[in-house]
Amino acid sequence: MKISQNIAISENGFLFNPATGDSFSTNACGKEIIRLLQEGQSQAQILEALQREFEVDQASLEKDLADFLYMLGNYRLLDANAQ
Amino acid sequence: MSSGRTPCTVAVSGLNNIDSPGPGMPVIRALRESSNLEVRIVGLSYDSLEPGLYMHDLVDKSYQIPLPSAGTEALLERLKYIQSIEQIDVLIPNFDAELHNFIRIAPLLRDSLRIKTFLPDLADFDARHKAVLFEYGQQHGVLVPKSHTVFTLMEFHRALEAYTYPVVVKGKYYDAQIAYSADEAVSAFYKISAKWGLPVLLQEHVRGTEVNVTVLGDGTGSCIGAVPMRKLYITDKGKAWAGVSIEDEALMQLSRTLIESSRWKGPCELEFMRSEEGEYYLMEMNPRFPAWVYLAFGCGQNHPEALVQMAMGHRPEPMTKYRVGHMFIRYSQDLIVPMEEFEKISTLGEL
Amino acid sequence: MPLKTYERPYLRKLNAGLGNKFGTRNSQVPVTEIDGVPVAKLMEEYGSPCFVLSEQTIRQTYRNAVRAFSTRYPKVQMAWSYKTNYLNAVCRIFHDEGSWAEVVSIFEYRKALANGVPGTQILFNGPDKSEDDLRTAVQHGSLIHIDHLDEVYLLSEILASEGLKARVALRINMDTGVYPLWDRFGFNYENGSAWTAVTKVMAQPRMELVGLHCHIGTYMLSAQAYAVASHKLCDLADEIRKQYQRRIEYLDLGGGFASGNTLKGSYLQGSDVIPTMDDYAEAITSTILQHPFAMSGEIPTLYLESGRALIDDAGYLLGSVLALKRLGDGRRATIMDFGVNLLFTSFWYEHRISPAQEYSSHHEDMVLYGPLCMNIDVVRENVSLPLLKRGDRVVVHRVGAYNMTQWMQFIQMRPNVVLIDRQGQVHLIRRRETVDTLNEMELTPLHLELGQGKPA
């Protein structure tokens, strides 16, 4: 699981995909996940990192993370080759 | 800074200067070129891609505002925020869909935010609606094609008896077909109601030439300005690409009579059809500046400036002269915008 | 280091032409209490979902309506439309404020009697009045609003056999310029049926024609239509005066006044487009007062049967999120514990829904489903709400009209209904249904009783 290269994300949570020209808006937690993805962390590592950072139970986080990753994939923001 | 010009801040919507343009940018250009006003322009936009947002030489600062469908409560809330930063003196709404809400909150804007507008009241606004325009015309001595709003095929058949062919069958929002027989009319009814739903409008067909007038009324029966125009070329979206100011005293007289009789307050665009017999039929009355209002300025009448002056409580002299034979020709050009600007307006709602 | 507050990750594509989120904060502003009572506490005590009614709002709304009419017209009488909400506690608030009862079935009629309404203060409307129903109404001296000619004949027979007289009104339907026409109830004005009915009733020695009634539609966005209706009723009353030297005592303009809910398909918010009670009152009263009929003698009493506009705002539905999911096309779907079973009005309204707890400014578009395992159970086809999660609470606004009468016992049972009084005390006014509530009505044939041996 890897985020597409060249994805730029701003302080405001504005995300631009130069490969497609699409732009997106995300929140603090989304930003953190994208940062961790850019660092090359795995889904399990991200889960662990977020649990250290946020006040949340594991079941909710697991479900929400999976949904977020699904949306990233849906919008073609994940690098297909790196799967 | 040129001396003698009154400084003021004007908020303007309709910055969508696209292929079917809103009137905002032409209004702003006319205000910018005013000899009496020194304006700061606050743009109000609904979408992050409205070109006016990125025209910094014309618009000083822009804010996104909620869509009319979000309601007046949300709109007021947003304007309260904007006014905590700006000192808007006058607000000119330019979109058909937003007018109802702005008219509704006009007293609140004036009293609690000190923002002035110059709009008709809701009763006047509703009185010139498509569905009741015929009665409006009768009341003010202007011909309007006869029309019926029908909800069922049975009503449609019944209504048809009162017409001679051809007739026009119109959809609720868009679409119009000319029918030369009852069969054609019924088939048009089916087609249009299937596409746009019910009701369907049945209208008398008037053959002739379309002529438009941009008018400004002071609300007490005076016509402050009026310039007539004939479209020279129409785009595939039905919008004027080019038009020319014309001389037509009968048309001007009729327009003034309507504004005086109805005591219309604010800007409006009168769309007339001049029939082959030389009679003028009012087809539509749009309660806002038209997108071609800059032509009025080009012909010597600055309607947006006069509106701002009236909103501020002044009484400008009626403008009766204009230059005939001046044309407007629309063009489009590409603005180059760095992504950061789009990001700013999209994520922060201000630019 | 303390942990950060969690909000689930969210990603929204920025599309052109979809508007923007700035200034739409009011869909995010949490509603944490109703009349000072915390929503969380209400739901802890009475469960989720749960209907809540505000006595304060009911009385305020009612008094505003009475003020709008009675400051313009000297003789006004409200009659509470039972079908809109016939919970006894609700009806009694209206009766306490001085409202009579308007009923459309013997079931509602008996409720009104039991709520202490004298028979003479009940208007009996509607197409369904059986022989027994009419006899009851006649015996109690109620005002009978006749819907069709069969009713004239039936009533005539009953009056003869009972040796009694009845005070009656005719329900009239008409073209008021608002479409579709409601021509299924009563007698049509334009085609002459109304006049035929007048002559039939006038020929009945035991019937006293005292009123004319109309109800031109529902959720009327035009106050002007009521001016047209008032005018036509006055014309008819005047004709009766001239032809029969009988003076019509009252005109009943019915109801149909809109509430602030937003109709499906409406671009603007309901609360931005509906006429005010003063607009309706002005249209009706100025028309009657200026009509030759009113000037020719004693002016008629004005009866009104407004339901929706008097109770909608006072009702709330509290509910919570059961689950979140993604639909096949990537759209967000949120499943609530209430659906069309409780919110019948979601078939025609886009109900305003507020969260009952704080969120960040992020929000997402979603479909809001109810809990029923049925495809029709959609509360909102598209609504923008904050980042809800399982268990989060929401408040649905303006649900006081028709939901607590048209709700369905389907798949789920009906929940508690509570009333918050003017002192902020919470009263349970209808208990939630249980399996026993429903089983109590059922009978099992002996051969299907459990333990009675195998069926043959």
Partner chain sequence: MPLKTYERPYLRKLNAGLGNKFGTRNSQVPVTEIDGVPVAKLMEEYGSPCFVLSEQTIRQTYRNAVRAFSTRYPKVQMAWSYKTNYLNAVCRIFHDEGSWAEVVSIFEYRKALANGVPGTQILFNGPDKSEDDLRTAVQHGSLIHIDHLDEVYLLSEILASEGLKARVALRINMDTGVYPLWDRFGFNYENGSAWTAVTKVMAQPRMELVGLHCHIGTYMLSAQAYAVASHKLCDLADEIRKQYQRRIEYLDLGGGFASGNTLKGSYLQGSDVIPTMDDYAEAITSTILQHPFAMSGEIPTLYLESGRALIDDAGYLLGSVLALKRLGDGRRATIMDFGVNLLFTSFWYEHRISPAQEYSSHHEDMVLYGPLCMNIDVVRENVSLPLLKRGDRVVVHRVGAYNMTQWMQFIQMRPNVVLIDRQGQVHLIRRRETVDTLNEMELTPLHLELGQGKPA
Contents of the next structure:
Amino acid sequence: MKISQNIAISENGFLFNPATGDSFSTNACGKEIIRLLQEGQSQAQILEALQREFEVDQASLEKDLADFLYMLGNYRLLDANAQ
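Now show me the form predicted alone; what you just gave was the form predicted in complex with its partner chain.
Next comes a single chain, given without company.
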């Protein structure tokens, strides 16, 4: 899964979808998830990287990542064709 290529992403975590005109901002953790998605990292690899970077328990991290990915998909920020 990857962020759609047409999504503009600033260095401070601001996202803009030119297809819809929607814009979003995210915190440091969300920004890191987006960076890892851009690199083509798997969900398991993202979990591992986040656990190293942030102090959070595994269960909370898994739930929060699933929620964040669902939200990205819901707002059509993920590339449906990427694997």
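So that the term is clear: the rigid core is the largest set of C-alpha atoms that superpose within 1.5 Å between two forms. Worth saying up front: this structure is predicted, and the values here are computed from it rather than measured. Residue numbers count along the first chain shown, from 1.
Core-superposed comparison between these two forms: the Cα of Asn74 travels less than 2 Å. Comparing the forms between these two forms, the C-alpha position of Ser60 differs by less than 2 angstroms, with the core used for superposition. Core-aligned Cα shift between these two forms at Pro18: this is 2.8 Å.
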